[in-house]
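Take a look at this single chain, the form predicted on its own, given in structure tokens.
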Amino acid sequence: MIDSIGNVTQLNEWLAEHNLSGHWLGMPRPAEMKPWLWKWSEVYAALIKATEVVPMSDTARRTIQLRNPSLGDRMSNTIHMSVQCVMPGEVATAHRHNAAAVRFVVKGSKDAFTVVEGEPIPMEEGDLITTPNWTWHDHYNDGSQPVVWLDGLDIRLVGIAKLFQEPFHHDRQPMDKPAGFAGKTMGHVRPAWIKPEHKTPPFRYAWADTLSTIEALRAAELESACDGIHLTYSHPLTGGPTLPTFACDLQLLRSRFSGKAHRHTCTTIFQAFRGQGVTIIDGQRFEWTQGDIFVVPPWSLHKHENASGEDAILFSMTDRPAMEALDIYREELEG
């Protein structure tokens, strides 16, 4: 009984068995979460026996997830990327989900194309696609080569409510859009009276654009002293973050570049999309090359350098809007 209870090893002993704690006792806390490096050659290796040895009548989709070790089961606490591939001839049957999710294409083809709500978005490398909460979205390789990309998804956000996922009645889903229409309906302009089914349109940035962007850039000798030329994929109908609990950027770091040590409340998973070079995280170097994929923590000290004599390219997804929105999002540089 606890009134017969006497110190607070007695109480704490009590509490333990009732499944409760004082606050003396310190509040629990979540793993800590470190960085952690993905190597390509390992992950593509592993993603083409995949294709030899796991048919897609055995899966919904073949993907390799990535595991960050002090984590266990995940990537990060709030956002996952892992690395997906459809052969020649396959379709990754048509759900959705009220996870939303982006594909970065690292090697593409003319004659594969994502559907998203009807309408079939080509999946090219360099292109960037959104398939935002609750849209149907399947995935098909008409060509003649295999085509990978990175899947980005908030699924973790969206854990700590209730994941939701439905199969459609068919492998395929109907196209009953053409190509490019929401690029043309939902872009900077876009005809008054069409309304968008959903708050985030499905979208593609083209390679073709954001290479272009980076180029005006570059001719204007502008860029961040920590990221480089840094874009972001903005929403095509607020101008805000790609989606609305996580955001996609692409930075440039020039040859012979050294950017300036920052941290935020934010993680950020980056994907070397192009050359080589070193973040340096905590004070832990992390040497990255064509495809590597790494993780750096919130608050983590962290900065990019390219000693090479190329150019490098960084993708990047980060929670920033869901840190934003919730008004626990802060940043520092250092020194």
Second form
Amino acid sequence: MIDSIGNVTQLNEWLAEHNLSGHWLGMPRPAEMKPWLWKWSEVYAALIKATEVVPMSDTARRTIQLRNPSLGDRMSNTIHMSVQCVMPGEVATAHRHNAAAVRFVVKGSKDAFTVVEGEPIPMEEGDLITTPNWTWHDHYNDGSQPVVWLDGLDIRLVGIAKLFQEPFHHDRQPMDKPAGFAGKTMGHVRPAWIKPEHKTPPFRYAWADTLSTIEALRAAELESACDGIHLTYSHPLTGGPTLPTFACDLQLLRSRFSGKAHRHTCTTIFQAFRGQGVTIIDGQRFEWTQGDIFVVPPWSLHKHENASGEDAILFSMTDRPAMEALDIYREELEG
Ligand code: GTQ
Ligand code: FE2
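Coords for the form predicted together with 2,5-dihydroxybenzoic acid (GTQ), given the form predicted on its own:
Below is the entire complex, every chain and molecule, led by the chain shown above.
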């Protein structure tokens, strides 16, 4: 009986028995996320082994998921990365979900496509392709070599609400738009009489365009103090973040680049697309070579260095748009 309670110990017991607690006992905190690095040699070897021992009929998608040991079965609390392979002649069947995804192509082919909302989108090395929330997508490879890409997803964030997923009624969706349609109709010259079908349309950012932006900035000797030649993939309609929930970036760290340290409240997942370097995260050195993937937790002080004689390029995804939309984004430069 609560009336007979005469001290705090008894009150704490009574509260616990009734699924209640007092602020004087502290506020619960989520599990602390730690930085981590996954070696490409291991991820890739596992993926290729999966092509031998896991037929497509046994898995909806042939991917290797990255898991952060500080978070059990997740890589971060919001965004996620997996690595996917489609072998020659294979099809990853059509479906849609309210988790949005991007593909960043590591080993491409002119004969491999992801079909998004009826449009076949080529998958060539360095291309970034979006499959926004609730868009139909399937992948196929008509070439003679394996095709490999990074899958970036907001699946942990969406899972806080509710994940929805739906299979298409055939293995493959019909292709009713020509390849390249989105790129040609959502540039700076657009059809005047057609309203966009999607708030966030599927889009391909071709590697050749990314590279020419880098080269223009390099020629002008422009770079940011923390991130080198740092690009962001902008939304084709709004010019804002790639997707409402996460954005994709790419940065070139020239030979001998040593960035300033900073921290921000977003989670960022990086992949060393080219070259080698080191990222120091909260004082811990994460040395990376081509292909390695690493994650920087929110509010971890981090800086990038490239001591090598070659350029290094990092691809990344960040939940910054979600943090900004909720007004909990904050950043700080060291010093
Ligand atoms: O390729 O559609 O890594 O639906 C996870 C879920 C890839 C995909 C993933 C997916 C996909
Ligand atoms: Fe999917």
